[in-house]
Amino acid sequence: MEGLNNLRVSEVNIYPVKSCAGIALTSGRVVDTGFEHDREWMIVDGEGNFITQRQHPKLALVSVILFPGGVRLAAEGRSPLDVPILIEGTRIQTEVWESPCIGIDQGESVESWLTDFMGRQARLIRMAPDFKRPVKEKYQSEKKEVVGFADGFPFLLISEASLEDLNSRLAEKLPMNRFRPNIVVAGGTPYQEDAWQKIKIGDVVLRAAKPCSRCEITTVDQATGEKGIEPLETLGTYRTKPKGIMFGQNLAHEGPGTIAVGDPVELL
């Protein structure tokens, strides 16, 4: 094990609501699905389809607090709700990306605050209890990870320095959030958790799944709710792959515990 000593979290963030404005914290506590709460609601509409910043930007302008035993929805003009956890109810069928889910609806009341908000029919569900997605077995080790509704795998991962790099390129600067990362690593090279294969934060394992491959949701500016063409036009000029525009690494971890800003990172 090497010690990476200038390499420290600088974020730990978490996003309760698939696609809302997620919560920045000082720690999180890892579970079998991620962090704590990570995912664990969606937007669907009518049919079950999930619903993302890709079809409706204006979800960035939705806030989120979490309190014991449900969220808090909130948007400029309109009365917070608190929705309560449902763990009984309507069972929704829906995916993510092919990958089967099944969703609890969490209620009248916020579908129709949400339904209001969005000008179309929309439900919050939330994962059912005694639903495990997995994820895609081909990116799966012997340990069987699951996740929750995330596009694909537990944790995503940038560094302070790729993003820098791609700010150097750009004609304005864009911040973080614009990548939605879970876990934000300061100090060393630009682009370096490409070639990271197994890392340990806090008393966390971590493995390198896949590089993350970027969507339309990174041209939606978080504070206004409006789209445009960058990052992924430039990005597109320098980090296109086969499988798409790679910012990003995607992880799996190998059990529980915590992580926290200021551990370090070290690799395996």
Contents of the next structure:
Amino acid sequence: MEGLNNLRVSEVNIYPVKSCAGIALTSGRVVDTGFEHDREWMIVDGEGNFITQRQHPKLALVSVILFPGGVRLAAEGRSPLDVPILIEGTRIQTEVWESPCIGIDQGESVESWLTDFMGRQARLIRMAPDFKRPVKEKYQSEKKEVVGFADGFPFLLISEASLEDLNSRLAEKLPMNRFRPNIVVAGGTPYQEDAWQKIKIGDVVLRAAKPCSRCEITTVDQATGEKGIEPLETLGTYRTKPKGIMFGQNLAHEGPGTIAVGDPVELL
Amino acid sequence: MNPSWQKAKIVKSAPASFDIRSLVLKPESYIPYRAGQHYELRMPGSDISRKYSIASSPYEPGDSLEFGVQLIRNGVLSPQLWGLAEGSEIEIRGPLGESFVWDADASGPLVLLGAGSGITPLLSIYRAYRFKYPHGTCAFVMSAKDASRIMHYDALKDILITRFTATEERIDLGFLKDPVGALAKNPQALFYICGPDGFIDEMVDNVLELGALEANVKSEKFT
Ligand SMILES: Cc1cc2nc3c(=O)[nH]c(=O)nc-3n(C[C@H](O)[C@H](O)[C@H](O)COP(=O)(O)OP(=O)(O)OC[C@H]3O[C@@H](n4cnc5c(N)ncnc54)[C@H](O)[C@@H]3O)c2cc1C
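Cool, the form predicted alone is there; where's the form predicted together with the partner chain?
Then the entire complex follows, led off by the chain already shown.
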């Protein structure tokens, strides 16, 4: 029977500050950009270029806590900093992978906290409330989806089975956090998400938008901020497609709702 | 596998274009590599590393490696690499990269499509291919702002097919039909594409549209 399977959501994660540590949820509210608060904030350098773990792997060590009206940043050996949301402030024009974005500078105290932590000038911006970033035209549906500061799409989904297959090829097993997914699915077969087209989780219908091509951030140990060489080397031997080394599926959704750990995944 | 960090000496540092510097390194221990691979580079004692594609050919005599480093204003490592004097030492780890290698048995036609600093691994592949197959068919297509932005332009200008975006249209499907269209229908032809994300996204679609087989198309992004 179509749709009958043993697939369930096993993790829901958000990454409120792009490239900092994530937050595991039991249930995530889905808004127009994806999970609420996912990649709502981002770090930029003095010229407004975004900075990620690719340039600065130690960002993995910055933990993030949401509180009503703001975000708290913390890292070992430093006093945590509460950053209340600034709705108005300096508007910063930036880009995420050639897609223009406008952020609001979140102030000097977080600028000095980040600059001190990173050893280079860095500011925290939050997506401007009056700005909507469209998914790249080529990958949009007629729904004209929008996204936060994520690389390109509202969600990244990966099956546990895909990671198990990868781990069977690695000398040292890696945890799922290397891949920074929003939704992890238990059950089924390795790389099943490659072939998915439309799925339903909870009350949310999602469409596969583009397989996820992986970068150096997957080589950063999220617990230590150290950069290694795996899993890219091993993935490169068997997961290479014309557009890169693929692991996971990017999704866009049809409307708001809720996705929770334990929810069945229905293939439409 | 799992190469570790080692020391390397800068034996030559010279401008290779307006914004690319050619660095020739002699590693303490030379490890054979395949065209298309890269190394990680870092300043001695630093934990900030960046990847750079090897531009030299694995068949060149000697035990040195050439890299082409584009200067990124405001960047962390590239300005430091530009500032290194000949004779100084850095640390390198490699060779790395399994997804963009050219296999020396591949005697069929070759299509190289690059933009900007994305020329580096293509240069290695081009040099290796010419060494192995001096009469093989190769289309080497480059997009750049102008000729001054192409690494080793003087040495390459007779063989490159170029589009200079300062004065010409960007490379698109129509432009590719002539140099690449016929090759794309050859199931032996291999395609290597390197440049910014958007360039890769478009060029992969273009060559597939022209008939290239998915299994024969590879890309490398610097991001
Ligand atoms: C597999 C691989 C191979 C690579 N090969 C080469 C190579 O052969 N030659 C080469 O020059 N680089 C190459 N790179 C890129 C290189 O690793 C660095 O990213 C680049 O040199 C910038 O490092 P940086 O420390 O100077 O700047 P960063 O401190 O890393 O970056 C500073 C700012 O500049 C932006 N930026 C980074 N790179 C670019 C760019 N290319 N164009 C515009 N803005 C940029 C960043 O987003 C950031 O905001 C390669 C990358 C990979 C992953």
